[in-house]
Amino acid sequence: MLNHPDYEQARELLLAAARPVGAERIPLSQCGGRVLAEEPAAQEDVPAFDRSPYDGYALRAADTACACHSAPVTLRILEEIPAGAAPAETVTEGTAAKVLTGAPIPPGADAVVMYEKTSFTDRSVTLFGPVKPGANIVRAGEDIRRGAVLARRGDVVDPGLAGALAAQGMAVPLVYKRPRVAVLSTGSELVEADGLPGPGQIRNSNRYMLEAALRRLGCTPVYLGIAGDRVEEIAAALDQGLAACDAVVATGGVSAGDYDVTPAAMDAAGAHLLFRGVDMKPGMACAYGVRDGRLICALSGNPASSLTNLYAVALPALKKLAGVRVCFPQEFPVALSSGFDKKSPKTRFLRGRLNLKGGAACMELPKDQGNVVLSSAIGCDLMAVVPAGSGPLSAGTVLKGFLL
């Protein structure tokens, strides 16, 4: 077991222990936000045929070469082709076909003119200028070519990919299952949110905070309840969670006090501890382990500390469980909109909101970044990393940031 690694070492250790949880085929209509477990290749061109992007007339460009306002060209209309219909005629010299948006281009035609640029009757169309060959034709395969790989394994199904899969008739894609993550709260001082706290007790806010965070990461939380500060009770809850779920996230009991017994409970439950404590602030107190390939992430009972540690350390491993290909959050420079007056002997994580000013990424800081101040995390979508050994930071200081 490693004691107090830095956050980057910690998340690498945890990531190495994580494995995707398996795959399933589900209807495409339910795949939004899910992660592909296959690399689908296009089986056909999209569009499958040359088609018109406008309402207009399909014709031979050569017939319009000499057209002008003083000497317009009139062509005989052979047929009308709406979208979804097949052409019945071949366009020959001196003829045209009326085509509606999305209609296939008839044989013999090599250009389309928009109806707004013509004068027309039911039987003929008159042009007042030449049309170039290939004008206003959407070619077969212009969107997707047969054989093209549409996405990579581990990509998230977004609206564009969902549409592309539908266009290929891939109605039941193979996606990774959503990891089931057990949520365990420890501490004899806790009561549920709908309970009435007695003297010295507090409501269990960590449960709901973690459930929301896990859903945001593509996991399905499974609540185990509250375990008191006893090794046997916590170990039994860990057993329950590991038997039914792919990972366990617990809060409380990971510091150095007499009642901080979660690491001992992890050991009693047969877990191998990967590391204990991370050299960061907030969120230093923690214990991470693995049993039978399933992760145990034991976080601080302080709400802001546990949330920070979850995002800084556990996030890549949880994404890997979900099958996501790019597990680490994308990092980018972000400037502080206001100063931060505390020193940072250890690596510090600041939470805040992304704000774009003058084309640059800026971070709006809540007033209080304390370990127990959960309200300052409301609306936060960004974290920034203050390097260890930093002094107070002035407004405009540029830090490494990542979106939550």
Second form
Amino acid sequence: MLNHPDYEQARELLLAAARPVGAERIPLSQCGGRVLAEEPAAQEDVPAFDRSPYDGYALRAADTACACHSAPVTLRILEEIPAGAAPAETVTEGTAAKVLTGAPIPPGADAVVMYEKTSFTDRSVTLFGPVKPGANIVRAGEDIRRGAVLARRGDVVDPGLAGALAAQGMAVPLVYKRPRVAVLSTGSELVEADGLPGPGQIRNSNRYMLEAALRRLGCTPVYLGIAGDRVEEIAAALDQGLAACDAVVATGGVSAGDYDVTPAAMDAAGAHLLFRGVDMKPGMACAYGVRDGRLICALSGNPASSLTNLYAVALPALKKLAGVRVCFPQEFPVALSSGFDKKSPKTRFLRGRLNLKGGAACMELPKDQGNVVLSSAIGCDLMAVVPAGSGPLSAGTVLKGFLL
Ligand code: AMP
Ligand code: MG
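Moving from the form predicted alone to the form predicted in complex with adenosine monophosphate (AMP):
Expanding to the full complex; the earlier chain stays at the top.
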């Protein structure tokens, strides 16, 4: 077991221990936001046939080559082809077919003229200028070519992919199951959000905070309840979580105090401890372990500490469980929109909001970044990393940021 690795080492260790959960086939209409577990290659061209993007007339461009205002060309209309209909006739010299948006181009025609550019009756259409060969035709395969790989395993089904899969008739894609992640709150002082705290008791914020964070990461939280500060009680709850879920996230009892027994409980539950503590602030106190390939993330009871640690350390491993291919958050430079007074002897994580209004990535920094101050995490979508050994930071300081 490692003591106090840096956050990058810690998340690599955890990532190496994480395995994606299984896959399932579900209806495409429920796949938005899920992670693809197959690599779908297009079986068909989309569109499948040449079609008209406008209401107009399909014709032979050659017939219109000499058309002008003083010598217009009139073509006989063979038929009307709405979207969804098949052409019955071949366009030959001196003829045209009326086509509506989405209609297949009839054989013999090699161009479409929009009806606004013509004068027409039910039986004929007159043109006052030439139409270029190929004009106004959406070609078969213009959107998706047969054989093209639409997405890779581990890509999230976004609106574009959902539509592209539908266009291929892939109505029941293979996606990863959502990892079930058990949430355990430890601490004899806790009562639930709807409970009335007695003297010295507090409400269980972490449960709800973690449930929301896990959902955001594509996991399904499964709440295990509150365990007191005894080894056996916590070990039994961990055991229950590990038996029923793909991972467990617990809070409380990971510091070095008399009542901090969660690591001992992990041991008692048969888990192998990967590391204890991470060289970061807030969120230093933690213990991570694994049993039978299932992760245990035991975080501090202090809400802002546990949330920071979850995002800085556990996030890539949780995404890997969910099958996501690119697990690490993308990093980019952010400039602080206000200063930060404290020194950072250890690597420090700041929480804030991304502001792009000025044309550059700025981070709006809530004033209080303390480890018990959860209210400053409301609305936060960004974290920034202050390198260890930094002094106070002035407004405009550029840090490495990542989106949550
Ligand atoms: P611990 O990590 O157990 O030492 O707890 C650190 C601080 O976080 C203590 O003040 C606890 O009362 C508080 N705390 C522990 N668990 C929770 C929780 N689930 N929700 C809110 N605060 C908590
Ligand atoms: Mg405690």
